[in-house]
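In the block that follows, a single chain appears as structure tokens, in the form predicted on its own.
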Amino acid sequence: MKNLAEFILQGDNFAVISHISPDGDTMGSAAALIYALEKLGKRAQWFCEGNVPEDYAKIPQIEKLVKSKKLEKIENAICVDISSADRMGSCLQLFNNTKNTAQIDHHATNTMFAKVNVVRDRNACAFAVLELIEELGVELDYDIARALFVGVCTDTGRLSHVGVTKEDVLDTAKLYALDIKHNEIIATLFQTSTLKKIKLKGRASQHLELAFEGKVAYTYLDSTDYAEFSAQSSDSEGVIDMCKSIENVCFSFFIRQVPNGYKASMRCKPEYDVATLCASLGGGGHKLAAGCTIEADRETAIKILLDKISEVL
């Protein structure tokens, strides 16, 4: 962490890069880092392939990302919550063209692709960014704390996931101490919904299937499903949790159509490991939550995933 702090203190004109199809952890972590950089007198701009999802854009600290100051030149690049270089999508060219590169992440499958690599075994990248901000000597404030909380509550299921530690809770308490109005963030992200989201989830429930005597639950959404409800990929957030919640299910997966095939999100019970499974398919993630992209038609993609799961079961 000291090496990354020195990297930041010695540089300026930072590109802060999030992974494709950004989620709460990569956006919250990136926003907090940009706030911290600005408090140090540094210039920074956010880069990401994909738009900020509608719900997240309602939170001012996340909206800040798209309003980050445009830089005339990029001298340093920092990737946030990115496990491998291909997860940058179209931003990879920017990264490769930048002489000084670093990353901060929390995935066990991280490929250490930057010149300065910090990978922490934490349940959210936001916790690692909090550690970095403290190492930099930047005082936590309302905006930084709210941005970090977006990452924490989305990647830990509001501190409900298996494996949440005492350290996670104590670090989250540091954010609560800034009176971040956590209830407003939770209400915006988890307790309100649009009609198109509800209809999309309903369509996913129609496609839902069980396999291996009910130990596996899976579903899918095609591009035509999204188009029918004028929805985007972020509107299907939570579909995998619907599969996961079914009684006696050990493995669950949700696949959605992308231009080159199907993108899979997977979950499993604590005695299993989907990170290894997804890594075997070119993806990665965490032991209990991981993903990959399969360049195939829907039926083939489902068969590939079921075959992989059958090897474990």
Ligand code: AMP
Given for the second form:
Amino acid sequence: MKNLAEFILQGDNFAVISHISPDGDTMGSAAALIYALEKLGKRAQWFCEGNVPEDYAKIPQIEKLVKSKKLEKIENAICVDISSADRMGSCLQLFNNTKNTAQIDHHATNTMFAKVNVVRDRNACAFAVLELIEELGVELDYDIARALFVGVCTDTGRLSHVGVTKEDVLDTAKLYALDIKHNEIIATLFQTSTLKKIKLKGRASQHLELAFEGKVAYTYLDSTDYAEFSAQSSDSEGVIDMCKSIENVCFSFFIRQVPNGYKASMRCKPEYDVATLCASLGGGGHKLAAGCTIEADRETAIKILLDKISEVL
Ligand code: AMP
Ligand code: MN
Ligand code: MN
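Given the form predicted on its own above, produce the structure of the same protein in the form predicted together with adenosine monophosphate (AMP).
Below: every chain and molecule of the assembly, starting with the one above.
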């Protein structure tokens, strides 16, 4: 972490890069980092391929990220919550053209693609960013704490996931200490829905199948399903949780159509490992939550995933 703090202290202008199809952890971590950089008198601009899901944009600290000011010159780039360079999407070009590169992440599958790499074994990148902010000696404030809380909530299931540690809870308490209005963030992100989200979930539940004596649950959504409800990919975020929640299910996956095939989200019970499984298909992630993209038609994608699961079940 010292190396990354030095990297930051030596620079003046920074691109902060989030991963494609941004989630709460990559955006919350990026927003917190940009606030901290600004407190140090640095200039920073956010870069990300993909639309910000509507719910997240309702949180002022994330909205600010989207509107972060444009820089004329960029000499330093920092990636947040990005396990491999390809997860930058179209921002990879900017990264490759930047002189000084660094990253802060928490994926076991991280490929160490930057010059300065900090990869922490934590349940959210936001926790690693909190450690960085402490290392920099930047005082935690309301905006930073709220931004980090968005990341924590997204990646730990609001501190409910099986791997959540005492350290996670103690770090989260530091955020609560700043009166972050936690209930407002949770209500916006997790307790408010839209008709299109509910319709999509209904469609996904119609497509739901069980395999291997009920140990595997899976479903899919095609582009036509999203189009029918004028929905975007982030509107189906809860679908994998629906699959995972079924009694006796050890593996679940949800695939959604993307221009080059199907993007898979996978989850498993603690005795299994979907990070390795997804890595073998060119993706990555965490032991219990991972993903990959399969360049094939729907039937083939499902068959590939079921075959992979059958090898480890
Ligand atoms: P998701 O299923 O999209 O919620 O992703 C679960 C976890 O896997 C997250 O930590 C993602 O960053 C990671 N992940 C998803 N898709 C990929 C991919 N294609 N390559 C690497 N990591 C991924
Ligand atoms: Mn992420
Ligand atoms: Mn993350």
